[in-house]
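Okay, so here's just one chain, in structure tokens, the form predicted on its own.
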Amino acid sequence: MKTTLFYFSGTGNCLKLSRDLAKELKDASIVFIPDAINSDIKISSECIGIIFPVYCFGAPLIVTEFINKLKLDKEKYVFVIATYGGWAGSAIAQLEKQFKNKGIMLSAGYGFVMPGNYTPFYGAIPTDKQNKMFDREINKIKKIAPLIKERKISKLEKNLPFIDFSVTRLFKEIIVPRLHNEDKGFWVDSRCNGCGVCVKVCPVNNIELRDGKPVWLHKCEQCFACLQWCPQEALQCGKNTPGRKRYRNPEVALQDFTE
């Protein structure tokens, strides 16, 4: 296989986006982070692509955990894609370093703007707005294509040094030492039936079953899986996430996390 993509995904961007990356590439395969995570990672691949999105100005954290764990030759082609609802933040510079730091240099890196699904802070976009970034995304996607075959090294799509610098101090020292705590702000309404989607969905188990509710275990991503798949849309964080609108790629289902 000449091409594997590693793809972190809560509610499906992703996931779409690796699948139709992979579609034009031909010759490619794709590896959900958290199955490899813990995983004996082998490299045979060619070229190498982490596609995720970024979360609170930067990558996940599950992401730059992973990016630690690999060991790549130098000769590899890598490059980074990054989904966001607003502002990609400094999350391709951030893992431009990071790689940097493990003496491999980051081929290419590509922003691509995807509805949001960070339900405290808005509900998800009408559907023809979103059509309309699936749309562009399609047309990106069969543009940067061809630079990936061809291992093209290209500029990365990041922000200017200064602003980079600001937002990934920000983000390191008072963003992650609180993330994986972030998960105290969930809690579930009246309809929730114990059906255990949101112990499913979770991708790094950071949630258990007790007396029929959810509980959360303080290693959280904050990939919003649990609260955007809930049934019954009992799953709610913090105060103004109930009656607004939930957000899932319409090209995924509910098996491609479960199964």
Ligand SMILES: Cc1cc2nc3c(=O)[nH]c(=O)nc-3n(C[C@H](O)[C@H](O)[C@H](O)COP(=O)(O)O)c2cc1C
Contents of the next structure:
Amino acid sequence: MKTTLFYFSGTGNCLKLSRDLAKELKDASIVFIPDAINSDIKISSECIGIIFPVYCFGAPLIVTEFINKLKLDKEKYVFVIATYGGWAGSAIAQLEKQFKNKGIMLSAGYGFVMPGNYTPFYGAIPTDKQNKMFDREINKIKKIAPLIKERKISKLEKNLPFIDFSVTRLFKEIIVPRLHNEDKGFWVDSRCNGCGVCVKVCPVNNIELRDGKPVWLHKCEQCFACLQWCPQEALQCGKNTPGRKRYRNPEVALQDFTE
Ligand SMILES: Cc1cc2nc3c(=O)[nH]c(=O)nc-3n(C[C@H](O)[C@H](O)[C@H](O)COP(=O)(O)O)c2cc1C
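Got the form predicted on its own; could you also share the form predicted in complex with the named molecule?
Expanding to the full complex; the earlier chain stays at the top.
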């Protein structure tokens, strides 16, 4: 394969986008970052893509940890794609800087607005609005795939630097490093029947069942897969999620997250 797409995803937007891009590129393989992070990552592909959801205006901790571990030659063509619900903050600039510190130039960085999945703040948006986003996603994939195939060096899609130095910096430097512990906000209501789906979908094995109920182990990536995939909608976070509409990308299945 000429291209390897490494992705992280809790509710499927990044997985769906990775699949769409792989289809256009034709010679790409897709690798889930949690499956690769603890192995000796040998990359023979000449082109590497990192596809990730924006969390708190930055990249998820597991994504930055993965990039830290990556051993890449300078000749590789590297690009990133951020999916986000409304404001990507400085996520792309953050990864540009991280790669630069490793002596690697980021050749392209694209942002895709996709349905948001942060249920403590909002429920899933209506299906018609989601579908418009998915159509835009497909169109943009068709535009960027030829650029990636040509190994084109493009201007990174990122926010203005002054934004980076204000709000987003606060999030990146103060809130994001604490995210592993933020699973203390999760709980289950009386509908929890101990089915264990939350245990299976957690990409970092952060949940176990004790006395038939989930317990979180404080290495959370905050992907919200546990909450979004709970078949009973019994899994909650804080006080605002009961009754809020859950979100999962309609093109992905539970098996995609459990196999
Ligand atoms: C913990 C958390 C934090 C998030 N922070 C942001 C954010 O700062 N800006 C934004 O636009 N979207 C934010 N989102 C929304 C996701 O980036 C977006 O829904 C993404 O497409 C989800 O990808 P996935 O379906 O592959 O997991 C956040 C979601 C979560 C779960």
